[in-house]
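Next up: just one chain, as structure tokens, the form predicted alone.
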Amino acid sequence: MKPYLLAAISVSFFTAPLAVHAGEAPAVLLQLECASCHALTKPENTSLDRLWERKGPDLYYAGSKFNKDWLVKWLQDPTKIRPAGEFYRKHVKPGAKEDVVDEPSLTIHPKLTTKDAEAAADALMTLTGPEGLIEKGAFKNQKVVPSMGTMYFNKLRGCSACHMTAPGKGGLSGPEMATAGARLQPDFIYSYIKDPQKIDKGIWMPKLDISDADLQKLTSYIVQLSAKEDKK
């Protein structure tokens, strides 16, 4: 196993047709289409076995994690977020020079209709998780010079070993960061970098020994990446 594949969680999302559930109550829609793969309430079982076997990321704090506009768009046309799947070690195979993603083994995520996507997003945004899980207002939105942010992300903190900032640039075992600023709330990014295990118990993303100033820079850099993508 190559070093760049030895870290954060990996979920893979593709597209596939889905039966329409128009008219269903949002909470019912989540149970019908999400509960089989995602935890909608905080799990009692927080063991590593459960973490490694789950089919999709926990959603019981989705309202404190995602941006609603992104959810509505993504649920209608899912794109791959984690190149190597929910648990990357199940979805890699030896390549000529290094491990590569075993694409056929990846999970297919369904598409929702516009109406169902809006209803599901509304319901997901009500799931905010336990009080204090996310440090609200912690991110100060201080801009960082792109070259400085790149240095922190790639060299000083080694984030690129597991995360891509653009197609083909970075590791495969963690979620891509090019669209993270559009996908995730800044306070969630800040809180997750600060203490991943507080939010996702047992996760193998390391807890960094990092100052608040550097944490602010990393968060700003990730948020700014999405703005850069939007201009393309």
Contents of the next structure:
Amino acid sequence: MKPYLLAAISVSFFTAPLAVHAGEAPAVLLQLECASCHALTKPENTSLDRLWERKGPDLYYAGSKFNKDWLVKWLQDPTKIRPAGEFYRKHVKPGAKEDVVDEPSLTIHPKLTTKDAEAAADALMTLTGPEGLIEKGAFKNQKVVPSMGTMYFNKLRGCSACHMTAPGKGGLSGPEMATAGARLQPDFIYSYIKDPQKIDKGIWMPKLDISDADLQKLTSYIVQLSAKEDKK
Amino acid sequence: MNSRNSISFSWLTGIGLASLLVFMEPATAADDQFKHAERLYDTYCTQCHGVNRNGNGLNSAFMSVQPRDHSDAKGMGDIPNSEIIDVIKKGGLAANKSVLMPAWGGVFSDEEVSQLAAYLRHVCKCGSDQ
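Can you give me the structure for the form predicted in complex with the partner chain, which would complement the form predicted alone we have just seen?
Once more the chain from above appears, this time first in line as the rest of the complex follows.
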């Protein structure tokens, strides 16, 4: 994102009367503040070109994806979720051996005040996406032995090729998983692993053939990872 | 420097820069017939196989088995087309290779898999069918 665009978004966020709009028309509020980078309604265009051009993840199902507490906190103090940006390919370059992240090309999400973050999170939680996009109630919350979860994540399913579970542990092209359990609703994690292409058409994560039992283990592992982070 | 020399110098600089750009592009750069496959490769494959298609992708530093170097004519030439297609569609395990190469059959159509297989031959400048 261009610095001037970021500045414009930040300025508009801090100057728009969020509290006034928030109760009445959250969709209008988000349209004003977030729509320049995020899709707030299901996009008709799901082409590869659109994926290359979009500036941030789609938010039209944010209410079925995020945990509200996390959203409020993160919007006030945004941290890097995707080590190589929203679309890794636009932020990598050849390094001395492996490709590396072109750090200066990454942009930072605007930081909101507590009041604005709460209003934005409230509005985002109303965007639940189309019926059936996320399998509500799919996650059974069965504990998984950490070593078993690690084995599934790293060795049996190869998730660690693209996702970090801790700094220096895992790939960089996908979102980090260390805080995913705090960030995401477990049913979303389950549904996304099951079929990322159904939720995020064209995304660079494959749709694998994974049994329900294994989806439960992987989801539990990711949720538990975050709980471990919280204790630190 | 007079104006004539200055123009010549500009020309030379321009040609030099243009040549540099040509050589900086990966060996894979855009033949029209591979345009879509190249776009697919850039979107999905470079995360592990690298922007230069040499196996040194962003994620490769963290992987226990290194991704295939697609620019390696010898290594790639030894792999039959049927295996390349199988591995793209069904993942590394389909050819007793690493699980870290996932199955992309749920993302690419059969036509796109064929285009990617042909594109890999273009990248490695090796083999046709075997």
